[in-house]
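Let's start with one chain on its own, the form predicted on its own, as structure tokens.
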Amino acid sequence: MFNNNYTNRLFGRTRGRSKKKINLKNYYATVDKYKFKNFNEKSEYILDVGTGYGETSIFLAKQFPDKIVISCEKYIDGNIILLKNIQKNNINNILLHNGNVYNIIEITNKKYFNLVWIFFPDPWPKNRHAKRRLITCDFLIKIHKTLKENGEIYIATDSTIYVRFILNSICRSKEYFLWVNQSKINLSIKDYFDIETKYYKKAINSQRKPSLFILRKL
């Protein structure tokens, strides 16, 4: 189904630094039970990009039980934790895509998503790695094509370098999106959601204030 000849390569680890061994055969067999394979015309979807340890996917699945959450993450250690929490909480509206998000947004020209979440994407802070950052004007435009009317994108980051990069991307795509919470006073995640992911806690413990950007499709 998926075309792997994409030009938008994604970087980052698939395994954590832990030396704990994982039975990959069992892992992929379990993933296959929850694997996203194709869109259903009768369903409504939320895309959760770079889910890390899956906290956001679990949160979204509980908040929107009538919608299917596509959890897009290639980090194996995080997906294992997500799968355990799916089973522990008896959640039946999460599907996994353990690969490139461009697989998802480029397989169709139809508008499937009511909501797209991108919480704490890798900021790639070094200048020589800037091209590796996910949030670009081109990426936002590709997402725009998959959003339903008034669909929204939520982007969170605690990197000041990435904030500037995201602001530039928003400015360049302003004909496609309304920046809903443009006032600085409304940039805090806690103003909107009672959720604390591992990366949110890490930011707070390091005295970095995460910023939230809400974009609505025009």
Ligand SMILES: C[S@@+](CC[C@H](N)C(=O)[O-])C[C@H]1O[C@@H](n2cnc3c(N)ncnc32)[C@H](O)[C@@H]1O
Second form
Amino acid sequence: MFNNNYTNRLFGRTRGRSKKKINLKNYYATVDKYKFKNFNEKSEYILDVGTGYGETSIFLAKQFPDKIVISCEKYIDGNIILLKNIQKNNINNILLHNGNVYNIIEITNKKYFNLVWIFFPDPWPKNRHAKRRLITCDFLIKIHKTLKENGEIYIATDSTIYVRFILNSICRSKEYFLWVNQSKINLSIKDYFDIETKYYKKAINSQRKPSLFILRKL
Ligand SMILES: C[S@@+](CC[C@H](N)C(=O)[O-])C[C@H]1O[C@@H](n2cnc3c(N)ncnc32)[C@H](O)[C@@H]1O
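Having seen the form predicted on its own, the form predicted together with this ligand:
Complete assembly follows, chain above in first position.
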């Protein structure tokens, strides 16, 4: 049922560097239990993009128990941790899409999402890889089509190159979104919520200050 004609390829790793042995049959059987298959008209959804080890999905599922969190990630080692934490915390409102977010946003013309989270998207800092960056004006407009009235996008990054790129994308999509925290000198994540993902900790340990962008659908 996914539209596989999407032009936007998904780059990056599917397995961790340790190459720790994984029973893929068991993995896919567990993924299948939590797999996102289709939207249900009666449910409200949050889209969590590039979840890594799934910290944001667990956080969102607990914060919004009445909504379904769709966690998009192809990184198997990360999804295994997420699946373990779903079971450990008895969480019943996370569905997993083991793949590209474009699969999700391109299967619907309807407005399903109240919230879209994109925490530390890969910055692809080299110029020759710039086309791989997820946050573009086109991407934001695609997300806009799936957002409900007043729906919001939260984007966090610690890369100064990506900050500039995101600012450019926000500027180019200004008819579609209000940049809610534009006037704040401090765009820090911790001003908004207490969550530490792997890439958040990496940023802090390297003395890079993460920025948070909040966009509301116009
Ligand atoms: C830098 S990691 C951040 C992980 C996590 N959000 C965190 O804060 O620790 C970015 C993740 O986004 C995933 N990703 C990149 N492009 C994606 C896409 N188009 N759809 C779904 N996931 C994507 C990658 O597989 C990678 O695990």
